[in-house]
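First comes one chain, alone, set out as structure tokens in the form predicted alone.
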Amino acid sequence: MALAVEGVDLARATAETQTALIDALHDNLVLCMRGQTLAPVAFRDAMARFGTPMKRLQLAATPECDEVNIISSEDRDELGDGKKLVNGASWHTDDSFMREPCSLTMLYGVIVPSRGGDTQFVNMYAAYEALSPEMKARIAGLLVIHKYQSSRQTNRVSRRPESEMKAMPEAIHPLVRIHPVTGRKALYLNANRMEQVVGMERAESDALLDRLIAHAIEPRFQYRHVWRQGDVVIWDNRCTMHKANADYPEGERRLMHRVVVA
């Protein structure tokens, strides 16, 4: 899981190189391109070669480009209590609260701290494949309700305007997804957004979801990315979970630009 690539300029990648990068992403789930220098519009345009960039209102956008969001150590819950937020501090997959989640997420390390601030990933193909035959049979066909503000959430999320919340009704997704490109089965979990298994009593649902999350985040399924400035990391939300760590020294900044594609 995960591949780091040196010597590729994403802004000038040939069609052949682009095809190779997409293939590498499908094979490795997490792909890092080192040493990039990309202004927001150039970042969006380079990422558009992997899919259609989407606007996401839940995060601030750069002034130059609406499709490039800002994830910063200085983020605050502006419409809520005004306190600092650590976006993505719990295990999750991006956009699961939406009925049509993004496929890929791209994160560009604009400013990285001297240490800490790593991003952890889990291989959800491997997590599914390691389940017992009995558990695979138990969860086959199960659906889960996902919400922006789940009662099970383990990490604060920013408060959103009422009009925006109405445009984000709860979504229902299968507990086991089949990747549309690879055809492989993967667990589809989001510790911060899942509300309940459809048709299951709450206590049983909570116990099942907690058990699956604990299984999926075992160290044997994990990769930890240590950021360098200029890294562009792309991951496939259809077969991974991830989380951010806010363990960098006090007073140091962490600034990322983010693009998601349809």
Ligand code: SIN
Contents of the next structure:
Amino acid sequence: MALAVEGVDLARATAETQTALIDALHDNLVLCMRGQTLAPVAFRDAMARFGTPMKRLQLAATPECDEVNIISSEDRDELGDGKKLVNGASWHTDDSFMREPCSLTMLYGVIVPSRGGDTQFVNMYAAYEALSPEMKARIAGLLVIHKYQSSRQTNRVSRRPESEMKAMPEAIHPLVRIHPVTGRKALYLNANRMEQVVGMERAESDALLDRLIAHAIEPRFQYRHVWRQGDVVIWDNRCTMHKANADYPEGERRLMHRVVVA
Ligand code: SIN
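Next up, can you give the form predicted together with the ligand of this protein, since the form predicted alone came first?
And the full complex, kicking off with our chain again.
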């Protein structure tokens, strides 16, 4: 899992390079392109070669391009209590509270702290494949309700206006997904957004989801990305989970630009 590529300028990638990058992403799940210099519009345009960039209202956007969101050490719950927030600090896959979650996420390290602030990933194909045959049979065909504000949430999320909340009612997704390109099965979990397994008693559902999350985040399925300024990291949300870490020194800045594609 995970591949770092040097010497590719994403703003000028040829069609051949682009095809090679997409193949490498399907094989490695997480792809890092080092040494990029991309203003917001150029970042969005480079990412548009991987899919159609989507606007996401839950995060602030750059003034230059509203498809480029900001994830920053200065993020606050502006419409809520105004306190500091660490977006993405628990294990999740992006957008699972939506009925049509994004497929890929691209994160660009604009300012990275001197240490800490890594992003951790887990390989959800490997997590699925390592389940016992009994567990695979137990979870086959199960569906899970995901919500923006789940009652099981482990990391505070920003408060959103009523109109926006109405536009993102709960979503139902399979617990095991078949990746549309690779055809492989992957566990589909989100510690921060899953509410309950459809048709299962709450206590049984909580126990099952907790057990599957604990299994999926075992170190043997993990990759930890240590950021360098100028890294663009792309991951496939259909077969990974990830988690931000806010463990960098007090007073240091971390600024990421993010694009998600349909
Ligand atoms: C995210 O969850 O999309 C952001 C991850 C990070 O900031 O490391």
